[in-house]
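In structure tokens, one chain follows: the form predicted alone.
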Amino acid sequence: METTKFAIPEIIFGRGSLKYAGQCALRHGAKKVFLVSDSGIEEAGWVQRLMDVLAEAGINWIYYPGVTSNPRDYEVEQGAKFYLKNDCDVIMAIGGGSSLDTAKGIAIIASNGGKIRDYEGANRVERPLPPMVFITTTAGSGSDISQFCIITDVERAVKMSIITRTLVPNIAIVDPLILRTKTETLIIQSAVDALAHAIEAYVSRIASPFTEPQSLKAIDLIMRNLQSAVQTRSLDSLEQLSIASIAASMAFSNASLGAEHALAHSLGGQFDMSHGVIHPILLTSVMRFNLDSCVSKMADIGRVILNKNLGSDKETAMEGINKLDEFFASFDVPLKLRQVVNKDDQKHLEPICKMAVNDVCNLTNPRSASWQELLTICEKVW
């Protein structure tokens, strides 16, 4: 086997675990928090109850609440500014993808200077960061396990990836009680992220035997657990998500992801929508693309989701794929493009195909695709 590596936070785990947040801190030599987190998060409760755990434990912060969905490069670059006039010591963030995302830009900007889209790429960011402790709020982005930062270039209409081993958070904290407070929206999207990580990490180019297992399991509990997490908001079933999340993530750190995530980087940027809208139109139809590359593997995906052997590796690879489709087809989310973009819009798909192929996350797509091949994808799930 080829040397890998494997790379991930320490995770603390449970019901209430938030409560561990400050001492979190501490140990980082926290002083003075940088806090980061979205008026959504703000409004459920969450924010305001992470202030009370830092201040008992003596802990000042100072909060900067200029996250979007989809984060933006001068929001990044306007938290550095925020963080370095302030003195901070520890970069501290609650929510979902774009409040932790956020808070992984302004950590790069902070510690190495210039802007954001300097380290768009792998490995571009050489000096190290300011300690990182993140509270994920949704079962689905990854970024608060993952080496990957996800930031919108708005001159460019596009969404960067930026990998580097240095945007592992030090410590991820995931509280299953507080995805009782998600919507049912939010829930799904959440999820259906989660099963495009660990699906597209279990056949990428650098797919381990160490990211593989994560993969594997990741799928399995979400097809198992979604449709009872969002029916009756079991806590049983939402800690599964959360479980998931977190396997899904280990794995598509460290193998990363495909052409499915690739294309959705440049959608989303062009349309500003989140992965999780973006997904249930796309994976299926990159699957049957790839699925020829790697059969064996599209198999064993197909036996977790059928939970059983059909005849030969291909039959049971292609019915797993059909019943993936019947599984996005059964919650309320759009299956086409044309349901998310408007007509007038489809001009920008082959601009937007010429810009995935560059996207990193299509160098270990398990089948090499031309932006031509991407455009045919688009073209199909219109």
Given for the second form:
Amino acid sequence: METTKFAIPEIIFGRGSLKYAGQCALRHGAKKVFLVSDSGIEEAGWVQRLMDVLAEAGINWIYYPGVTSNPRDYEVEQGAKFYLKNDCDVIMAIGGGSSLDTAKGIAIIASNGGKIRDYEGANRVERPLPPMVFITTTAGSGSDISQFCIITDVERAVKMSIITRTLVPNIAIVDPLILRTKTETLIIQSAVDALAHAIEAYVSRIASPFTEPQSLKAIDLIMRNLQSAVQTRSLDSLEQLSIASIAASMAFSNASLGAEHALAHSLGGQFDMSHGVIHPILLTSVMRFNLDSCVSKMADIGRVILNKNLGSDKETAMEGINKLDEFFASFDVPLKLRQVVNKDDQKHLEPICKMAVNDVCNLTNPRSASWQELLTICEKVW
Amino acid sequence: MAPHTTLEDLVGIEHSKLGFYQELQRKVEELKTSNNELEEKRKEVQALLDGITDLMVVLSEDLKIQSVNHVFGEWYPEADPIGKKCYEIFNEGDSPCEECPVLKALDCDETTKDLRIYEEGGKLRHYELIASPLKISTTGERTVLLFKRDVTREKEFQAQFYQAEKMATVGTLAAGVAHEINNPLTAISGFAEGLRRRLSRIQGKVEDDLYDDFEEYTDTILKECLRCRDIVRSLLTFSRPVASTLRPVDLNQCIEDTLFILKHHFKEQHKVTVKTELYKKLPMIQGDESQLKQVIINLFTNALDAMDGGGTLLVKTYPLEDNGAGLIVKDTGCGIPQEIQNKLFEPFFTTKPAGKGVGIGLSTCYSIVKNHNGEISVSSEEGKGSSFCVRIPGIDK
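Having displayed the form predicted alone, please output the structure of the form predicted together with its partner chain.
Then the entire complex follows, led off by the chain already shown.
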């Protein structure tokens, strides 16, 4: 076995664990916290709740509300200026992947300077980042656990992956109570995102004995709980989903992803669509494409999905993927690309696939994928 | 565009969450260096402060001592000054001194100087006080740095300088006067000589009484002329002492010679005992024998004059550290009052009754001794006697 590595932040998990945010910041020497969030979280009241927690701990903060979905390079650079101008010392973010990635980008620029695109790729951040304390409100993106940061390069219309161990936050707080205010769409999107993370990490070329059980656990929890979470919104189901998300994040942060995420990043960069929308469309197609390269692993996944073993590994794997299609179809989500991309934009698919080939995620895909092959996948799901 | 990424990059074995450890270490090193530099600077400043021989205290607005330098400990070894009021230590008083320079410095916000005379151990000592307001207090509280410098010696030197300058002026004046007097004096004396030569021609031609009167008056004129001539000569010596040739002289021999000359003089003073303590191996000095004798005569006659009612005259010689010779002439006479001691060596200053002295004896002594590069000083106590001390440097110092 190759030498491997497994790194995750301190994770504080539990109902009401938001109340520890202040102490977490204090432990990292916070006097003035740079608080990143967006208007949706603000409206749900969580920003105010977090501010109360900080105030109770006697910590000052500067609130930076400038988060949009699919954060852009200039937003991050502006945020860093704001951070430095206000002499902050700890970065705290509450929100989904966008808020957390914005916070990560700000952290990089604030302590390393330059433009965010200078750090695209792996291990290019050289100076320590401000301590990061992240509170997820989606339990899907995994940004609160992972060494990934995805920022859109506006000029090139591409989502840049910035990967470095130093981007692993210091503390991730997952409070299932926060998840109760999620919309149905958001519950589905973040769960499917986590599912995609788990599956792609499991078949990744650098999956390890430390990531694989996390992947299977995540797949299992999502398959068993998403339906009831959407229907009943029960706290128990949401809690199980958030555990699944953490498990999937632990897996993909260390094992990376695959061609499906490479495509998703390129599509997202081009069309500014919500990341979670793409997975039900693409995931099973990419799995079928990969199947022959990792039959036994796909069978493992199939066994978890089906909760049983069929005649052969291949059968089990195939049936698992089919079952997954059914699973996605049971939710009110788009299953074809044409549902989310204009007909006129179909011509962009070729450049998108050419770009996706170079995405870092494509590197760990179990089967080498050319842009033509990726384009074929896209055309199949059009 | 990002450089080519590999699977190893993603695993990132050699990369980890960057801590501030290195930065911290660098910071600690920087702080250490800067701390060392500051410590060096502090020592330098401390050495400068320690080099100051004046007493320094830092006072608060209410005159409480906040800190002192090492000189304070030397001057006031007993006192524990911090927190006490300055006047409690310096003046042993219970209220601020009049026209306190510290308060003045605070009022005007500028450096103030003052000169104070304190009596310490029966002696008057002069102190210069310099108070400077300090503007370094972090609390905004105003403080004053007070210097206290002992300027007693400076004051003494200054007084001596004034004295020497005065003497020089008076000397020039005396020389001028002496020259002016010399000419008429020569004429008077010449014509008086002429009269005396012609006296024989009128002998028997006038009444004897008249002749006797003429003779007596002429003699008196001549005698007084001679006296005047001596005075004038002394004055000239004082102002412009003859550029006499200095040669090795035995001070003891001078004293013995002088005592011999004055033998008869002493015999008349029955009640005066003369004691000599002459140091046997007294070093030779470079000097003018006749001038030195003049000094000795002067000191002896002064001493005798001071002991009208009898007493002891002690004549003592002793070697000096620089191979020179010292002479002490001590009497048990009436003494010299404190207030005129510093006028003794001025020309024309005399305490003798009019006619008995003209006050150039000691001034002449002064100029002779100075010309020998020596010193003459007096210490005296009224009613107990006086002691004159002459110190002449050796041939090769």
